[in-house]
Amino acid sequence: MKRITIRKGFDAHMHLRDGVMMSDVLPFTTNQFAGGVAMGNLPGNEVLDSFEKNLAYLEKIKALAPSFNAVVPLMVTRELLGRASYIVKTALKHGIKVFKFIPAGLTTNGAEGLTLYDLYTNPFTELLEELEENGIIFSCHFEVGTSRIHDDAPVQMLWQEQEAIRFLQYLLEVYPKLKIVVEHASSYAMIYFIEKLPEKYQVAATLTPHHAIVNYWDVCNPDGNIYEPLKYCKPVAKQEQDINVVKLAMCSGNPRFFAGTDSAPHLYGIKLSQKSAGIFSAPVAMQTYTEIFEQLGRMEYLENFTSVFGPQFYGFQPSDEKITLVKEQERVASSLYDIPVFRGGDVIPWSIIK
């Protein structure tokens, strides 16, 4: 029976939620990954934009999974801007080495009142200068909801990431030494832009399993309205050309690209009624990545993508723990703890040896 043993992974983009839901979903991540980046935009109105919130959340994770190497970014909000020098220096004292920015209105709890256009303003300029000077990672959700160059016209979800490339280009021109993570890159245009960057730029991108499988037309109708909320995520799934490029980037051996599942659980009722963005992929993430690498005949690159490139970019040693996957069919549960599961009901070709 075909099998592969690799280092345990590093999930560079995940959502663990809080309270009972964290207790329920965290084991699915720790079963496959030795560490990862737990995002601080929680459901409701909770955003981890202060040292107190950030460190308290990290302690909750450690209490449930003491050996899991969790990174919790400090979320950039309007309240945080304007005190950049103090904020960055204090963050370093607390061991916080990642700042995450989600523009308003694009996904769960984006920074109210802030968009990528605010990157040009003085408060953001001061923050970005401090991040660049101190080697802190700027993690960003690169999408644009409205276009000022088109009279503030709304940008269709399918093109929101592509519209944001010019903001990434601006950051590289003005802050050439800034470490940047483009979260959940999903479009041909964004991935091509990152691939062609000169080596001097410290830019990387997380790639999710669902952006390598789900097609836009499985989620939205020709009018751009969501008809299948269980497959809805942000950035929204793209088209066939984009899907193929995501797969090729995963399997390329390029250290700019590494695993970040963006696993984001929602209860069934909320997912269906509110059409909340997010796909709970943690139970099948490593199996799906493995399936993709096998399809492309690039299994020798799987470990680097899932387990090496991510921690190296974040300044960690890759884990010495191992995980073994076997070519044995597994039927995916449709739901777990009343949370719909990515690929639920499907029979997938790879399983993790428990």
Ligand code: DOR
Given for the second form:
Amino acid sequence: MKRITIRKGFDAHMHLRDGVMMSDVLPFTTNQFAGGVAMGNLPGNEVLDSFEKNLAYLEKIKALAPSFNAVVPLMVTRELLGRASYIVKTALKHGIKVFKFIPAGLTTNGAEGLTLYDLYTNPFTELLEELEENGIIFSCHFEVGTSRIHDDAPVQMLWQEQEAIRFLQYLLEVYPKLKIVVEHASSYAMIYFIEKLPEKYQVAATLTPHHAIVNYWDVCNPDGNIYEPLKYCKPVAKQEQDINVVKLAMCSGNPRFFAGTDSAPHLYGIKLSQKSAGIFSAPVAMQTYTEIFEQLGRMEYLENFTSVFGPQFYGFQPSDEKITLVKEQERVASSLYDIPVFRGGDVIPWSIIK
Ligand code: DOR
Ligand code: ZN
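Let's compare: the form predicted on its own is above, so bring in the form predicted together with the ligand.
Following is the full complex, with the preceding chain placed first.
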């Protein structure tokens, strides 16, 4: 039977939530990943935008999974801006290497009142200067909800990432040494833009399993309304051309692209009633990545994508622990702990040897 043994992965983007849900979902991540970046937009509008909150959250993860190499970014909010030099110094003192920015209104619990347009103005510019100078990673959700070129007209979901490329372009012009992670890149335009960047720029992108599989038209109607909330996430799934480019970038062996599942658990009831954005992919993430690499005939690049390029960008040694996947069919549970699971009910070709 076909099998592959590689270093355990690094999930450079995931949501572990808090409390009971954290203890429920964390084992699915630690089962396949030796470390990862746990995002700080928590349930109930809680955001990890202070050192106290950030460090306490890291402690909670460590208490549940002591050997997991967890990175918890500091979330950029209005609260945090305005004291850039102090904030960055203190962050460094506490070993915080990443600041995460989720613009308002674009997904679950974004930074209230701040959008990508704020990147152009003080106090954001001061923060960006400090991040650049101190080698701190700026992890960013690049989507824009309104277009100022068109009198603040709303941008359709399908194009919100593509429209945000100009903000990345601006960052590179003004802060050429800034380390940037474009989170969950999902559009061919964004991916091509990153691929074509000169080597001197320190820009990378996380790629999710779901953006390599789910099609926009399985989620939304032609009028843009969501008809399948279980497949809804942000950035919204794209079209066939984008899906192909995501897969090609994933399997390209280019160190700018690495695994970040954006596994984002939401309870069934909330997902259906509120159409909350997020796909819980942790239980099938490595299996899905492996399937895609096999499909494209690039198995030899899998380990770099899942387990080496991410840690390298973040400045860690890749894990020495191993994980083995075997080509043995498995039916995915539809839900776990009342959380709908990505590919739930499907039979998938790869499974993890426990
Ligand atoms: O679909 C998403 N869900 N995208 C994000 O960026 C955030 C996430 C969440 O927190 O649920
Ligand atoms: Zn996310």
